[in-house]
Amino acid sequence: MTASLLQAPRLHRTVLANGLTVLVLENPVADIVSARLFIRAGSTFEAPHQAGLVSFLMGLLTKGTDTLSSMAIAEAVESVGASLGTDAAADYSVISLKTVSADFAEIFALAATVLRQPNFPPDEIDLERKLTLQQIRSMQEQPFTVAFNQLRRDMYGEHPYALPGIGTEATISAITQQDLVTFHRQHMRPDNVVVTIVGRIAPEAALAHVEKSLGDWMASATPLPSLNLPPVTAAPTCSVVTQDTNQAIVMVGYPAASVKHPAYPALKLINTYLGNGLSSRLFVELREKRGLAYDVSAFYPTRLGPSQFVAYIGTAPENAATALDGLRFEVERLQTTVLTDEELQSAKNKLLGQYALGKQTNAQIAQILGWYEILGLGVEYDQQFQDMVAAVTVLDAEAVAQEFFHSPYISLLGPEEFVAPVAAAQS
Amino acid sequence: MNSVDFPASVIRLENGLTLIHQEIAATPVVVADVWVRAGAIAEPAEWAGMAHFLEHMIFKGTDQLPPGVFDYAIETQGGMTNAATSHDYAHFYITIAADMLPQTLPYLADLLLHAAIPVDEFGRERQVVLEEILQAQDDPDWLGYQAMSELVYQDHPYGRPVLGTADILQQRSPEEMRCFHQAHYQPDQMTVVITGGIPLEPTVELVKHAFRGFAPPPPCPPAAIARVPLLPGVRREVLHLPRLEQSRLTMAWIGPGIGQLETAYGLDLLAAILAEGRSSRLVRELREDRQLVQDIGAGFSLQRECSLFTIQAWLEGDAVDRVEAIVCDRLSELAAKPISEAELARAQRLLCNDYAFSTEAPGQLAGLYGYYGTIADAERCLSYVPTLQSYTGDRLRSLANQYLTPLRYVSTILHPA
């Protein structure tokens, strides 16, 4: 089950004359083709006063081109029952599409057009701005999101990872058409794009579609923009949002390694051990044995820049202090307690097994292929990651815990009478 | 009703258990998904929440299998397991490497047939369910959905929250839960779906062997019986919720259950015509053109006793009345004016492709078969695509006239407190 799909002989990797990278994997099982057009520009490329620009821009790609109106694009996609969407992440942005195989050529050509020739109509900018501002306000409705936004802000300071990809009310209010045009011109160019196509399609045919739609796209002679990010310095804090919620949210965040750091595979394993599934340490200790929560888990996002290791719990407000102690104890225990060989092996089986289960649909495969390519890891990383995970030892895990699991940033949310004393006890 | 050849095998075992199997060549994964006709609808009213709480307790082991051993066994072999409960069903599934199924399926069967429901675990897990309820109560959309359900279904069990209430759960005992479990987790109430990289013959043997030795059903308080109510007119409820940043308007209509599948599928088409995608009628008019809503969508959900058709909008509070009136107006129009060929074709293609897209992985397929197997017959899902394709605009129009009337519906409105 852990076999690498990506090293199968069926995978075709081509770089066009204009620098655009194409990955094609033929998978004839279902009459479905999924494709992704990745752009090597995420929210890390936004200036602080333009936070949310990439997400805003990606949303507008399907809202008008030099020849098509927003509604014409929607009709073209929906009339054949296809899907065409866009997304912006911290380290990249992406256009996704899915069709039955007969409709692929038409919808792929449309995706290529929206990537190359968006025209950002003023009325569509106004509508998108209105919808985005409301979406930013609506984030306040979800306690988990509020607590996490606070944690992220505390941990990252001036670094763009500090903000949710959607931006802030102030920055979204200020975005102009010229900002969009400029960012598009700088970043959306063939040598900054990776296209992945997976499904019932012959590799030659897929490549021909890409050549036809994107082959004549010329990269500008100017060099690609480079990233110049402020450093992230660790100075752990404890922050509180008081709200009269039924549950308190308790979150701890430890500054952690980027995907290119040698500690990455060991941290992924520790994340699995602590936070993944019904047999994970946090689930068993805090939920199953102590009944403190329904939702208790950990996550460690894969990032090109400095990442974060987060553990969280939703618990009755009167249990907030106990839950915080429990979370910290379980994470920081790994500095001094070496995992048993059996625990480590179980975590490896779990991580690698679920990794394989994450490559079941054409869309999942298209995503992971292009993601590794756009992050600069290469498609080989699919196998390398699995090999590195398999090679982690219990002493590696302990060393990584000692390196990263010092005092955490803490984010608390809940009724004042319960969370304020917990915060006060931290200072 | 039109149909095509069903690609799965449906086998009724001697003890009454239904097995559905489909081999998917070239996949190294197998999904085992066990569906039990023991959702919230099987509960007496004073036991509300029992079915869901039991779903949690199933994982707490048997006389042979201490708590946590099953989860550990599945996950350390690289698999995944979980469960879910709704009104019509509870289901439990594992996704695992095909060659591991023979070692793991007997564990799952043991849990389902012989759950011990230990007293100390019962007390602890009740705390977990109470936390789940607290978390749900912090979610405005959950609160809005419950309010709408109560208004639509009145005393029918579909109107009760699957989670139950803290008060009721505090009064329940492990003995009562064992009674509910043994009465309902019986072979004639159970469908085992196996999809993925395993042939039929070993699957039948495996399932026969694992799913045997059911305890005889004890007497158990019967489920509350209530008819699905008819909506007498327009029922409207306005709630003010703290921490809300935007109002919501949910309008709901009751449609036919599995007794009239063809009609139900027609309502699915109407939902797509009205509000699926930017070029659908309501999204185009209310969001893109007139900009009265942040978003609007239509939902159709098929249940055993009746289906539910909803239109939901996220919007500013002062636009609620106007949007509700416009929606009513558009529904009258839908029933009165011909639906164009292009619009019908668009909805048909959207839904037919959605169906294809949602049966790509073994787990999706198992879920589909198990769901239909539990509320109707598994084969019935095969009529979905041909039925959609056979619809004409005129037939849809008369369905809209019959079911989506602006004279009888429920409307739930959430405003910031």
Second form
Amino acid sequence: MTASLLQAPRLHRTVLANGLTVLVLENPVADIVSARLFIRAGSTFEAPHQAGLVSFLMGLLTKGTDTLSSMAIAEAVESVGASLGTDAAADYSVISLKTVSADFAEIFALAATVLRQPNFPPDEIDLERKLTLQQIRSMQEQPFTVAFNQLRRDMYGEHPYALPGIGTEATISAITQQDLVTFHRQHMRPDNVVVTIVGRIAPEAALAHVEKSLGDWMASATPLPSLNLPPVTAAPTCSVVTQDTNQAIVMVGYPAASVKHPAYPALKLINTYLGNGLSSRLFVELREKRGLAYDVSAFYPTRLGPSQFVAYIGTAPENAATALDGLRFEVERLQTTVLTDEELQSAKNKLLGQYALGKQTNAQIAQILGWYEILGLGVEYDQQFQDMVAAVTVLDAEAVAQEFFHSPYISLLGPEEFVAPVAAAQS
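Based on the form predicted together with its partner chain presented above, generate the structure block for the form predicted on its own.
Partners and other molecules have been left off, which leaves just the chain.
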């Protein structure tokens, strides 16, 4: 699917009288329609004592409405072979659906109902709480997750990004039905929602379905909640979790740019160069050449607020010190070592190729359209991002490395006899 598919005149954008934004792209290739209902409310809107509330709430949307039980909702979806799901992220939450075109009206109306009229049945809350707590406990047994949660807490402090989106045992145990009702009432409103529809459906028909299901939904006169987030100040630390594991987890985290920062495209390119795939610099140097890594990579999440650039390695515990030195060297060398033209072009080809492959299906296109709209970037960012990546020079990459890649936060996990001396050497 080419970039032009996301651009005018094929893309129709409408804002309803109640403030709800609708994006429709007709794609008649297959008899499938995918839709997303994005809400501008993610975990950043949670109070610290309610961490995990949005994820918990989204999981409950399909578990009962004023007129439908969870079983009735499931049967309505499965009886026509459709799909209906929910998800929550740091900066937004979303309801997703996919149907054949003949069933779109019915399933979209159902999705609109679960968005507007959830009733959060107590028995479903209890079940969701039990399942979420099991998931949290399971994650606490995963060394990578434990090490990353520690790094995130150190990097973000009091900012909501510090906590996992799923929450903690303490916060999930304390969530009440009233907490869910209050958050839903404050944030789930038409002027805070973006609907994207992609597939075999005419824009006029799609808009008519949205008007029928959501057009009479009135926004509250109360202003939308505003974010008053604490600043994220850099104070790099080295933290240790001692566990009797067969491998050590070594992570370095550098405070990084938000999606709206000019450095964002260059950081995405550097992330691709360092940590994306079997040909990436970290994999070749630390695993293939030096045999240090069971697993090694890097990631740079797209965030509206301050992001983080993280490189990590799973290694034999006795190699923890060498692995940390190797990670830091490979990231921080970019401050003084200019990429070759071939290295930069290879990273561009990989990043832009994977970006194009991420827009192959109606569902993927609906996701990216709504994502850019909800982040305030606009659908034109689809082409802008590709142009900005293509324009990055080797000197741009060096300048960005000089700005961001120094004094990392460090997170170590492994047997105490190996990781404690590494941590002590950092102080």
